[in-house]
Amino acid sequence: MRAKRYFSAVDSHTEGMPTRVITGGVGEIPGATMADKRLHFLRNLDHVRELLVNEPRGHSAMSGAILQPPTRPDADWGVLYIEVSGCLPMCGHGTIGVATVLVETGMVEVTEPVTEVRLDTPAGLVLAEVAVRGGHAESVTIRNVPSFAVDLDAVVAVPGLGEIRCDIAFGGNFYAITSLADLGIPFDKAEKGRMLDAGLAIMAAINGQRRPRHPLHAEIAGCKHVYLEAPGSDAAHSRHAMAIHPGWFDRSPCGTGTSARMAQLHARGQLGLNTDFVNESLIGTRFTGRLVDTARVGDRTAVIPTITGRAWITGTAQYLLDPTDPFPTGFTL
């Protein structure tokens, strides 16, 4: 058996979401912190996600997690995090997914009934409280990188779809938040082709007509979400579809996505701090969500965030790039 690369992995889900959590195989990459990390990645090792992600490894909703030492002294663990769109400053469903991950394998000192695990990943730090019983991960709070409201009542002309009204926020990636009611698309799984199409349609437009850019940290830009809002989803339990670029939903609720709608809820006065909010994905999976205290990002309110979810191992995995492999990126379809 030849091998010009070798990974080792434990692949998770999370809410029905994976996380190929890359334990060993990349090496360390270069950087004095994890932004440099990401960046120094995306600029020189890029092939090792499409390899990792991509068919025939993965698949077109792939994600997974890259473990690196940290750079700060008060983590754990560094994280760099992958999937199909690109390499994301934060992923809340791979914190989740990561966390368990590292309980579960014995990679962090594990206490009962809660071992806390922190985190460096390139949005900032995060810690994750993991509730264990018997050695098992039941479930994971993580605290999230600080949220904030970038845009509300935001208007873009989508081409096909006229001007579209939507909020966008922050909560460790941008998202784009819109109401599929006023789209004209029933929340059901049978028009996922429609609400796909829409969502990249409303994506690319902010994009090009109104781009958001982190007000801290210029490397975080782009909007590559877009959440579409079922009826009668508020402040209490919001159901939606999550479109991501390039073309795929999120199995999970989103981590990041939970985050950002309740920042944006909260600046709209619809949900105070500590008060629980349940969000529902696409497949009825769901995370419950808490904001617990304010923050300020530049001259920017934000709110701090908490994600509650579980997340499941199913299966550990050694990676290979055979060196007459035709396919050494991957490929999509």
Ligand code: PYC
Contents of the next structure:
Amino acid sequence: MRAKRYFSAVDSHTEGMPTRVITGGVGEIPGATMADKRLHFLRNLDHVRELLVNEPRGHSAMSGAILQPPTRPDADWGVLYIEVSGCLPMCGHGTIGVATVLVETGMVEVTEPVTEVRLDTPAGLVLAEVAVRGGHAESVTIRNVPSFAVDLDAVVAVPGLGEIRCDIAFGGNFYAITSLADLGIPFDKAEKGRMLDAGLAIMAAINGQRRPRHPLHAEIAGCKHVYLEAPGSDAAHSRHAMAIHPGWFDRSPCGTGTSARMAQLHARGQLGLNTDFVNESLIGTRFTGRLVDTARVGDRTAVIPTITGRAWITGTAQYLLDPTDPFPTGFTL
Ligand code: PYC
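Next, report the structure of the form predicted in complex with this ligand; the form predicted alone has already been given.
Following is the full complex, with the preceding chain placed first.
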């Protein structure tokens, strides 16, 4: 066995969606903040992400997180999110996976019944409260970054679909939220091809016609996620398919998507503070969200979401790169 690169990992899934937590092998990424580290990594080290998430070590819906020393004194760990579409500034299911792994492997000091883990992410500080019983992380509640509606009733011209109405909101990433009923597509896994095609076409139209940009963090821009709302969804319980660039669905109910959805419902006057909101994924798994406070982001009114979900460790692994491997950055099909 020979290895040019050697990574240690704890693999997990959050309500069905994988988070490969890289605990060693990357080294310290240069940068004064996690946002700087993310930009450095994208420019200089993206081959590491490709190796860890692409086939044959990963797959077309793979996602993970690289642990780093924190860049701020009030955080326990720094986190860089990696997935097939790049490096997200924030990832809800990934944060729930990371917090579960940190607790269950003892990489943070564990207290019962609740362990607080403070994570330094490229989008800001995220607090995770892990409910722990007998050493087992039973659920995780994250307090996400300020989330806000960008546009309500935006209309975009989508080739092949015509004029599509959608809301655009930020929950750690930018989301377009639109109705499957308006698109004439049933909420049914058997229709996943049509749902994905529609989601990707809407994403491209938004990025071409009204690309969103964060008012305070210019590097956070563009829409890579489309929330396809199922019929019968409301401000108490919503079902959806989340189409993500370059062509996959979130298996989890999407933490940043749940945050954006709650910010949208709040802006529409349908969801108040301190009220449970259940968000359900395409595979039927659920997160429970709540808006716990208001905030300002530049000149926008924002809300502070919490998201509760569960994650499970699926394995521990060492991922190697043999010097003769013909696919040093993996491949996609
Ligand atoms: O949970 O925030 C999330 C997420 C983003 C992309 C996939 N999952």
